[in-house]
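Quick heads-up: it's one chain on its own, the form predicted on its own, in structure tokens.
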Amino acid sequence: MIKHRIALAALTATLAAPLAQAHETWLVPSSTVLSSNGYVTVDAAVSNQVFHFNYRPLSVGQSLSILAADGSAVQAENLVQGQLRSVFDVKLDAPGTYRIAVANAAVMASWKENGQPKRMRGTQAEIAEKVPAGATDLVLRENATRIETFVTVGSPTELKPVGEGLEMVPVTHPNDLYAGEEVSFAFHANGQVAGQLKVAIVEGGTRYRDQLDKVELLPDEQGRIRHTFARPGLYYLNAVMTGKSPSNPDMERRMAYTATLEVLPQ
């Protein structure tokens, strides 16, 4: 019975890992737009303040993916994990927009076995294998996170939806943002228009001001938000969607998305 319930949950696709909740997780490239082929260096961290690495490095490892404009995979170079941040280089040797992302998905399970509390984190299959048939008080939680940034060589190119987890589907291209111009982004969950989510935008540099100045937005029926950035600079965009798993009403689901965006002056 337990394995049957877990199998149902597996139909929901993706999901996992905690977007931290009390901390910000982010990827910041050294440049977001290049006029010709070259390198960018990317900082990856979990912090208490937006874009200020003061807590711990973001573990990228197997979760890191870099896609060129033609969809081909690009390998990170010179990856180093320090005490406060991870750093890696990306070679951009063709025109177009590169998607740099760290995505995680997993299920958390807790239960009682012979009266003793147990818990584990893993894939749907791993949990189905480990949770015994006699388990009681079973609680399952799906979590999925995607952390992204974008870099363009030359002119921006189309970014195709990933189709897994919570993601931003650009209406306005993320490397074509200018202060004072209205932009629009759509959000999808597992390839479908995302509803019931909250989006927050915070301008970088919170370390140097008293107020967070967070802008909170709710998407329309098409999953779209509209916003006008007042000033040029780096911005932190975070979207969170919570609720019951569509495939298993007994399972809580949390999906989170984060992007680092650079807004240019007019």
Given for the second form:
Amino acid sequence: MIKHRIALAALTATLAAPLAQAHETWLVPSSTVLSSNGYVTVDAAVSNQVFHFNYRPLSVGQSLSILAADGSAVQAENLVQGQLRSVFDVKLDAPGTYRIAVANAAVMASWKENGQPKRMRGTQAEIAEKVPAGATDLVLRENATRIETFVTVGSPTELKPVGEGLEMVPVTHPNDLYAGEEVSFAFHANGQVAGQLKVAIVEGGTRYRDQLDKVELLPDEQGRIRHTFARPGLYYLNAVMTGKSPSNPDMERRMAYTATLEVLPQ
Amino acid sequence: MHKTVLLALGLLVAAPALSAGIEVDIELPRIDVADYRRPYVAVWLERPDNSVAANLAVWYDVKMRNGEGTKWLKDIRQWWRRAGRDMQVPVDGVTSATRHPGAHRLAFTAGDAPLGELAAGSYRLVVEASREHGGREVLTLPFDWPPREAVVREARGERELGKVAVHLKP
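Next up, can you give the form predicted together with its partner chain of this protein, since the form predicted on its own came first?
Let's see the whole complex now, leading with the same chain.
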């Protein structure tokens, strides 16, 4: 019984984690622009303040993907999960833009079986298999998150859309951002233009100022936002889209996207 | 005294009817810090739309092993964006070693690399210096090409660059 309780508690924790809105999740690369091949190191954390390691490491294991400009996968090196952050190195040995991403997608189900509450997390197929026919009070929630950053050796190269989950499709290249110049990004949900979403941009270093100075933007019909970064620096961009799942009208869907962007001085 | 000599030299060079071209004077100030490193410097010509008309010179640490000196080329920030990131270094007649503090003169002949033939129009000569453990400075000298007569344009940097001059020869 105790074991069961612990298991349930742990399960509840895993269920709750992706739903928690209070925390920022991010990847911060040591450099975003390189003039020759080499390494960058990346910090990955869940925090209460943008780019400040003060809460939990971001669990990156299986969900980390690093793609080189030619689409080939790059293996992270020296991955360490500390108490407050995860760290890994990325070897960049070809020119072009690398996409570093941590993406997760799952469905959470809760229901009652003979009066007992049950929960599980998995793919839609897994859940369809496990939830018995006699289940009552079934609640399904789909959750997809993508956390990204970009690093370029030499000239920026085109970033092909992933086509899954909520993603930023660059109009302005994310490694070609300069203070005082208008930039534009589009958002896609599962490969389609995403209209109904909110985008927030926060400049790093919030702990050295009194106000969050969050900029909130709504995309146009093409799913595009426009913005001019006033100052150079590291920025946190977050987009959230909620609604019914198109695959199942009884399922709530929440998709979130986060990018760390470096804006360079002119 | 030193300046007078330089000026006189300049007149001597400019006086004979040589082929059209551009000369650039770049003064690197002596900076009194313990960890002084010679700056990376880029000199280029750009058009009013920021496109690059000619890459004239890039001074960087060419001698480091395994091309390690290229690692900091991106710190010549504006040049990196405008031209550097699309170039393969080294480039003959353009890239060379970093230089000591003092006055340096570069001469470029119209029709010859790296200046080449410049179409008539407005240009900016841009000189950017970036120093390890130090700062960065960009100076921009606008001019029209071709010049009707010998013209000198000057600017003075505040920290990383001293006097920069461009001599236009018709």
